[in-house]
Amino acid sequence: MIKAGFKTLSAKSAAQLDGELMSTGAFSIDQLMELAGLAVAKAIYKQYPPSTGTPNKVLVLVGPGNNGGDGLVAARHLKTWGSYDPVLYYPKKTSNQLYSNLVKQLQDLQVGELQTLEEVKALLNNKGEVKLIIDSLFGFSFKPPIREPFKDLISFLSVNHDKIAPVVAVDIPSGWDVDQGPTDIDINASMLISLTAPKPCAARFVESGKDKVHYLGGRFINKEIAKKYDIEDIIDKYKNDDLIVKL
């Protein structure tokens, strides 16, 4: 395995840390999701600032778990800032109350939604219409192989990556093994936003091309937790009022 130039957190440790934050740390899941989604939106604004004129269309690919929730929160912030025009696609919806609340907030902002993969393909094939794709399909709990209804979408992104808008991956590029990196399909994300701390596959991402961009977000770890999980060095990279940091 490639040795990262930064501390990483395995899938098992990341799950344990999240559990600790929500138990002894007294954080709620919606608090953590809000902070993570805001960090995603801030990193996107910094790396892909909106052009003037018509709001920049952003396709948000939303999974059924917490990673998808992060994407929904990011979409809300991008929409309220006024310079982005997010449109959503859910390969598989979930019905839990938190997710439903986030969807309602976006509906109230008149954020559009695509219903089929064919609509997604048509939109992305319309050259220049979509400026950015947010990949919030799978988080660190994903285990290969990729199954439907996600496989066709991820395969399309992989095959057409050089013809469509840049992909921004939330926490891990969807379809990757969190510890080992890409499997048989790679969406070729241009930017990765690691949340809480980078996962081991982030090292593979950074090494996969000189133009790859890597940010860290989710600034809610106290010093005791950082020490316990040996991520003090990465947390210390935040300065002053930073919510994100480019690694």
Contents of the next structure:
2 protein chains.
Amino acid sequence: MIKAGFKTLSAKSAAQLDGELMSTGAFSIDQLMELAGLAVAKAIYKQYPPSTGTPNKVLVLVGPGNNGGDGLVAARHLKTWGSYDPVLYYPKKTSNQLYSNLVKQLQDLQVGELQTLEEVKALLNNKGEVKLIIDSLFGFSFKPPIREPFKDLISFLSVNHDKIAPVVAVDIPSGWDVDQGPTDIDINASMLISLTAPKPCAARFVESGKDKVHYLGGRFINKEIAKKYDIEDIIDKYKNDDLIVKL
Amino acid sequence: MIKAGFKTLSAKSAAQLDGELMSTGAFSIDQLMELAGLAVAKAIYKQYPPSTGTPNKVLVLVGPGNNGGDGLVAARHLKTWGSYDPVLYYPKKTSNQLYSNLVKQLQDLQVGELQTLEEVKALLNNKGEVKLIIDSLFGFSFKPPIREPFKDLISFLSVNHDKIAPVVAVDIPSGWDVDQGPTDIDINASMLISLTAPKPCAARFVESGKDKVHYLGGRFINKEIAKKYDIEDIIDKYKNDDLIVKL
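To test you: the structure above is the form predicted alone. What is the structure of the form predicted in complex with a further copy of the same chain?
Entire complex below, previous chain first.
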């Protein structure tokens, strides 16, 4: 296990905490995902404020699970604020009503969607067009192996990382092992937004480069739960009424 | 109809817009209420930042409908931030699961609840103890007459308004007619937080005194809906990634 300079939540504990919030905690997934996605959008606005003029194009890579849902919510807030222009790549859609609803909300905002990996690559190869990439592919419940088209996508981002826009990872840099960190495939994220609390791989992310930026978001757990999961220190880092904090 | 210095949404239009968001708009009530309640909490933090030391006691008056739900969500955020100490008065509970869940979330945060109007009056008579009162009793679907215990409660607040803490009204000053404004019973709010868009009575609120403060929150409608309901001007007032704006 990695020794972090901050308290972390293992994949197993994170799944347990999420389950607890949605059972005895009486939160709905709609609520939690709304707050998580809003925190992602807020952290992006703070770290990568939009340049003036044309709305900044943001490519949102959406995975099949809850991490993808957080990305969809973040895309909606960014679009609503008016200064970003998100476009989705969401190749493996979940049939669940919540996800269909999140997609419908984005369609109503005229958020576009790329249908093929070739379109994604072409867009990214168009130097300077995309200002930011949101990696909401896999979260803390990810288990290898990575299947297509995600493997090809992450490999492309990895190989081209010095030529393309910065990657902002939601909760986990996709492809990484939640507890152990990097595997043979690295999406090369510039920024990580840990949700609820950092997972062990967040420590490896921070150590992987001086310019790596790490935020915390998803401010919805109470002191008792924080104590139970030994993450009080990290929750205490939030200031005032902020929904996010730069760690 | 009142002529406002800003565009407003009549009771009928507000109900129609809400219905549209939750049908063709594909929003869940959980999502919308979470964002509305968060906006209320954010506006309170901005206008009445907590004094240091003991968390500021806030009395949250919760009505039987959605306006009450917004108050419950606001109370949770205020409590989670740590610098406010909300206490509820929620005499007519809705049996609906969403409301039971919102109450459970507050119980898990050790938010207390007053059981009788006598307790409410005693608390408010204890000069200086309560720093702020949130009026989330009635929203845009309110129709007179006001029933007990709300009538007695609002009368008490009205009569004692210069001796007690400021009242922050959520969307509508309770007791007011949504389209026409004041009736014979006035909760004497110091601050109004209009959700989605101001209702016609908001203009009367602003005109009713120089020190009346008016915020807008609930930033979730797209330009097409704003255009359809003729409230583009008001939606354009939001800045950057702010969830609220002082009007």
